[in-house]
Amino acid sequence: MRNFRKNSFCLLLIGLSQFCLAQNIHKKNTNPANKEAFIQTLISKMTLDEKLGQLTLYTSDMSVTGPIMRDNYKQDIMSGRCGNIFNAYTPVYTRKLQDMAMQSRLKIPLLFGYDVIHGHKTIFPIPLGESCAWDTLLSEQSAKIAATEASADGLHWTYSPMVDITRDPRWGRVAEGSGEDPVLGSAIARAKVKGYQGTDLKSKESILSCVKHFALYGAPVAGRDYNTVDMSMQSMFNVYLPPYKAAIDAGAASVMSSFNEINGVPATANKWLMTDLLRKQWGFKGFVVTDYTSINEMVNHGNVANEYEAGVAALNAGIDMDMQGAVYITYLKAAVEKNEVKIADIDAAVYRILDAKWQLGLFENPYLYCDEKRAKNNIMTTEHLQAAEQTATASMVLLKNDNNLLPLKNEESIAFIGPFVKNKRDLIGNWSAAGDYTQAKSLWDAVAAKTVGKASISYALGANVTDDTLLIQKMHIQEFIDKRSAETLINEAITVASKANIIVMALGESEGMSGEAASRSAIGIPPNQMNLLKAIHALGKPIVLLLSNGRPLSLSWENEHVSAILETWFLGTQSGPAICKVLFGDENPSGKLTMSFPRSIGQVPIYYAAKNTGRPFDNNQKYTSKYLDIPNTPLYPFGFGLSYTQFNYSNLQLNQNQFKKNDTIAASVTITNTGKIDGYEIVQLYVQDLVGSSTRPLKELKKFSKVFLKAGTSKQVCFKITMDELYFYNANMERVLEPGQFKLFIGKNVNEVLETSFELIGN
C-alpha cells in the first residue's frame, strides 16, 4: 500500500510538472508581440522527434459507426510524434483527438485538415460549375459558408482552392478548378482565399486555405491523372502560374505540392519551385504540405533510390509537412545525424506550422473549434441553403435553345426521362467529402412541387448511368443500378415519352466519372444513355437535354439533333430547386463557359488563347493548319452561354488610341437588353498583342463584368486596363511590356465581339 501511494505521488508530481511546463510555454501567447519569442522558446524545448512530429500529417479513418483513429497514430499523438490529422471532423471526435495531444509532453495542439472543396455539409456546385457564374462575390460567399460550417465541425484547414489551369477535359480533376483562363482563375483564387480565411484567422469561423496543386498539375500529358507534365517556361509563367501567385498574394496560409514533375524534378523535391520561386521571389510565409504520400512516390518517379533519399530531397527543397507518408518521422533523424539535413531547416519548417496554429488561436484554446453548439446551429442553415441555390442557379449554362423551347410552360405535358431525374447521389458531385447526398433535393421532387395541379408530368428511368460493368465496380455504384435490361428500360421510356408533348432528358456522367483518378479517353455521354437519347429522338418530339457532368463533353450529335441543351454540372445540395427554376423561367440562365467544349476528342486539348501558326487556317488552302474532317473551332467556345433574353453590344469606345507605359486604357461599350425578360450578362474584354518578340495568343481575357439589365434597358459598361496587365514573359524569361499595335475586343463570348485597336508607344 505504501509503495502504491509512493508511486501515485510520483505520478502526480510528474503530471504537475508537465502541466506547469505547458502552462509556462503557453502563458504569454495571448499578446501577438510575443509570437516570435513564444514559438522560438517552444522549439528550443522540443526534441527532434517532437519537431518531426509537427512535420507529420496522418489520416483518420472511417468505419460504419463513424470516424476512428488507428492505435499506433494515437500513440504518436500522445508522444508528440504527430502534430496534424486530416479526415477527422465533428467537434466530439476532434475534441477526443485534441485530448490526446494534451497528454503529450509539450501539449502542442493538433491541426485538423479536410477536403472542403465546394462546401462542407451544404454542398455548392463543383468548382468548374461555379466558375461559370463569373461572379467572385459568389465564389467568396461559398468559401465563407464552407469555412463557417467546417470550423463549426471541428476543422481548421481546407485543401482548397484548387487553382490549376487546365485545357484538357480528359483530365478528371477539371471538375475541381476554374477552367482554362489565368485571369478568371486568378480572380476566383483570390476570392476563395478571402472567403476561407476572412480578415482574421483567429475568428472561429475562419479556416486556413491551402492552394493546390503547386504547380502545373492541370497539364498532364494525355490528360491522364498523375502523369508527367512537360511545358515551356513561357507557358508556365504566362498561363499556369498566375492563379497560384494570386492566391499567395491574397494571403493563403498554406500550399500543397503537386504529384507531377517540373523540368524533370518532381514538385515535392523541386527546390527551384518551393524555395527559389515560392518563398524567395513570391515572398510566401506559410507552410507547404505534400499531397498524399507524394514523398514516398518519388521513388517511382526515379529521382531518388529510396524513401530516405526522398525525405532528404523533400525537406531540403522546402517541403514542411509530410502527408501520410511517414517519411520525415521515419528517416529525417538519421539524415540530421549524417548532416544531410540541417536542423535549422527543420526548425524553420516547424516554426511555420506552429505559426499557423498560433494564428488560429489554438495555443490560447486548443478546443476553440470543438463547440457542439456551433455544429448544431451553424451547419446547413436556411441561409446557407439559399446561398447554395443562388450559386447553383448562376452556374448553369444554356448551350442551345431552338425556337425558345425553354422556359417550359407550367400547363404542358412533360416527360422527365433519364438517370438524373430522381438521382440524389450524383447531385453533390465528386469531392463532396462530408456532404450527405440524401439531403440533396432531386429534380423530380422540385418539379413535382412546382407543377402540382398544373402541368402533367411523367417519369421513366430509361437507362442506368452506365452499363459498363467494370466502371460500375470501380465507382462502387452497384446499389444504384437498375437490374432490368437496357432494352426494357428504353421501351418503358418510349412508352412514357410518347404520351407527352415535351421530353426533358437528364443525362450525363456519374459523379465518379470525374474528379481524382477519373480521366476518360472518351468524353461523351455514355453509350447506353446515347442509345436512349436516340430512341427518344426518333419519336420526333422536342427534347430538352439537361447535362450532369464534371467536365466539358463532346456533344456534336446532341447539338445537331436536340432542341435545347442546359449544362447543369453537379450543382450540389440544392440542385433540384435551382434547375427547376431555370427550366420554368423563374430564373433566367446567365452562366458562361470557362472551358471550351470540343466537337470531338480528336481536338483535345482545345482552348481559346491559342497562337497563330506560319500557316493559319484557310479553308481554301490545303496546306494550312486544319483538320480534314471537322472545323478547327470548338463546339461551344470559351465565354459562351445563352439567355432567355437577347443582349446587343454597341458603341465600343476607347478614351484614346495611343498610350504610354504609365497610362490607363479606358474602354466602354453599351449593352442593351433587347428582349422581354430581365437578365444578367457577362461582358468580356479581350486583347491581342499583334507583334511581340515572342509570339502572343490570338486573344487573352483581361477584364470581365457581370451586369443586370431589365428588359428594354441599356447600360454603359466601362473597363480600365493598366499597362501592368499587358506585360508578358519573353523568350529570355524577362517580364516585358513592348510597344506596338494591339487589338481590343469586347463581347458576349470570345468569338462574338466588337473590335477596335490602340497603339502602345515608347517604353
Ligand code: BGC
Given for the second form:
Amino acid sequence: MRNFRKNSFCLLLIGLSQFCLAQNIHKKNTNPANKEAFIQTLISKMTLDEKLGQLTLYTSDMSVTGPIMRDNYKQDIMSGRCGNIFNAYTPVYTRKLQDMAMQSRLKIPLLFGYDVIHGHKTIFPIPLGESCAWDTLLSEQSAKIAATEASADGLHWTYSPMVDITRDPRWGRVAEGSGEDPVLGSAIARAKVKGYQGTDLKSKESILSCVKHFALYGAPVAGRDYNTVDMSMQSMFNVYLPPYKAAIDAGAASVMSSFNEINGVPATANKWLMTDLLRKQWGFKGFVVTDYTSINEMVNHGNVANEYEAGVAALNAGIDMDMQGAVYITYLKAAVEKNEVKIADIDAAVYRILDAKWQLGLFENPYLYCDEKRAKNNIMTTEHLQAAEQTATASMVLLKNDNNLLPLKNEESIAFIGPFVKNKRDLIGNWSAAGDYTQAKSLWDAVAAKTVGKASISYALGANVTDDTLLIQKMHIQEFIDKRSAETLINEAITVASKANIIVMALGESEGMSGEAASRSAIGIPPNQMNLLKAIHALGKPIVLLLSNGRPLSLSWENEHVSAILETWFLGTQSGPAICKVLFGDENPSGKLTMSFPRSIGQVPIYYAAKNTGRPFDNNQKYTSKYLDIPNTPLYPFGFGLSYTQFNYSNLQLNQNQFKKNDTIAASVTITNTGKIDGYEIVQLYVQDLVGSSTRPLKELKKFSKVFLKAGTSKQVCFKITMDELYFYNANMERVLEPGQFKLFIGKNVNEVLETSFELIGN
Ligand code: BGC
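Could you give the coordinates for the form predicted in complex with the named molecule, as opposed to the form predicted on its own above?
And the full complex, kicking off with our chain again.
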C-alpha cells in the first residue's frame, strides 16, 4: 500500500512536471514575441536537407489527382525530408504519419492538406451552384462546416477557395469557382476564408485556407484546361485579380500557384506575380504552394531547360512549397552550392511554413487534430446535413416556368425519366473530397417519400448519361452504364411517359464532365439524352426539365420546347430532398446565375461586363458587331433566375445626382412581392461609367442584396457605394477615379433593371 502511494506520488510528480513543461512550451509558443525566436531557433538547427524537407509536400496513397506517386515518402518523413502530406486523412492515419514525423531528428509536425472544396463528408453544392445563392452567410457556413469535419478527420489545410474568374464555360473547372463576376467572386472568397479559418487558427475546428489558382487559371485560351493565358494588364487588375486579393485581405493563410503561364511566364516562375504583386504590393504574409507538379511542368512550358532550372526559377520567384514534384528536395542543395539560390530565401520560405504550423498549434500538440472522438461526433451530423440541404435549396435556379407549371400541384401521375432520377454517384459532383456518394439522397427516394398516397409516380432510365464509349472509359463509369441499346431505353421511357400526365426529366452531365481536365468543346446535354428528350417531347405532354451539370450549358432547343427548366447543378449529399422541396413548392427557388448561359458555343467567351465597341450590335446594320445567325445576347443572362412569385421594382432613388470624390452614393429601390408566395429576391446594383480615359464595360455589378418578402409586402432596399468602388485601372495601369456621367441600374438581373444617372464632379 505504502509503495503504491509512493509510486502514485512519483507518478503525480512526473505528470505535474510534464504538464508544467507543456505549459511552459505553450506559453513560450503562444507569445508572438517568442514565435519568431522559436522558429528562428528551430531553423538554425536545421540542415539544408531538413529545410528543403519543410518545403516539400507529397501525396499519400489515399487518393491522388495527378501523375506522380512516390513510394518512399514514409522514409522521407522520418528523415525530415518531407514536412507536409496531402490526400491523407482520418485521425488514425494522420496519427500514424505524425508518429513518423515525431521520429525525425527535429520532430517538426507534419501539415496535412486536402482538397476540401465543397464539404468534407457532408457534401454541399459545387461552388458554381452555391455561388448562385448569392449568399455570403451560406458560403461561410458551408466552409465552416467543411472545416469542422475536415479538422475532425485529421486535416489542417484545405486547397480552397478556388476564386478563378471565368468567362468560358468550355473550361471544366468553372464548376469549382463562383462564376464570372469579380465583385460577387470577391465577396464569396472572403466568406470562404472566414468560414475555413474562423477567428483563431489555433481552434481545433479551423483549418488553413489556400486561395487558388494564382493567377488567372480561369482564362485559358479556348477554354482548354492548363492552356496558355494571354491577358491585358487591365483585364487582370479590373476583373481577374480582385477575388484573390479579397481572399488575401481576409487573411487567407496560403496561396496556390496556377498551372498556366501568364503572358509568357508560368505563374510558378513568375516573380512579378509572386513577389512584387503578392508580397510587396498586397502584403501577403502566408506561404505559397505550387499546384501539382507545376514546377516540373515548366520544362514542358519551355521557360527552363530542366528541372534544376525550374526549381531555381520557382524558389527565386517566391514559391515556398513544392507540391509533389520533389524538385526542391532534389535540386536546390546544388543550387545553393552554386549560389543560384540564396540560403536566406530558403530560410524565409521555411519560416513561412513553420509559422503556419505554429499558428495551428501543432508545435504544442502535433496530434491536436487526431481526435477520434471528434471524428465520430462531428461528421455528417444532422445539423450539417440540414445546412447542406438549405444551401442546396438556395443554389437552384429556375430558368423557365411557362404557365406556372412548377411547383407541381395535384398531378395524378408523374413520370420521372432520365439518368439523374435514381442517380447518386453524380450528385456530389466533382472534387467531393472524402464524400461518399452512396450516402447522397437521390431524387427518386425523396419523391417516393413525398408522394406516398398523393400521386402515382413511375420511372424509366431512358438514356445513359452518355453513349460515348471513350468518355465512359475516361470517366470510369462503365459499371453505371445500362447495357441495353439506346433505342430500347427510349422506347421503355416512352411507354412509361405515355401513361403519365406530366413528365419530369432529369438530364445533364455526369460529374466527370466538369472539374479538372474536363473541358468540353460542345456544352450541351449529351446527344443520347437529347434524343430521349426529343422523343418524349413528341408525346406532347408538359415537361419539367431538371438539369444536373457543372457548367453553363447551351440550352436553346430545350428553352424553346420544354415548359419548365430548373437548374440543379450538383447539389451534394442532400440533393434529392432539396430538389423535391422545390419541385413540389415546399421551397420557392431563389438562385440567380453567376455565369451567362450562351445560346450557342460560338458565343463563348460570353459575359455581361462587355464593352460597347465602335460598332455596337444593330440588327438592321450589316457592319456592326454581331453574328449572322444568332443575337449577341446570352440565352440566360448573368443574374437571371425566376421565382414562384413575382417581384416588382419601383421608386429607384439616389441621395444626390452629383457626387464629389469623398461622397457616398446611397441608392434605394422598392421591391414588392406581387405574387401569392413568400420568397427571396436577389437585388442587383450595376453601374456604367459612360466615358472613361480607357473604355469601360457596359455594366459592372457593384452591390447585391438578398431580401425575403412575404407575399403582398414591399421593402425598401438601400445600398451604399463608396467612391473606392468606382475606381478602375486605366491603360497606363493607374488606379483612377474619373469625373463624368454614370448610369446606375438596380434590377432582378443584368438586363431587367430600373435606371437612373449621376455625375461625379472633380474635387
Ligand atoms: C489541382 C488543384 C488541387 C491539387 C491537389 C491539382 O491537380 O489543380 O486544384 O488542389 O491538384 O489535389
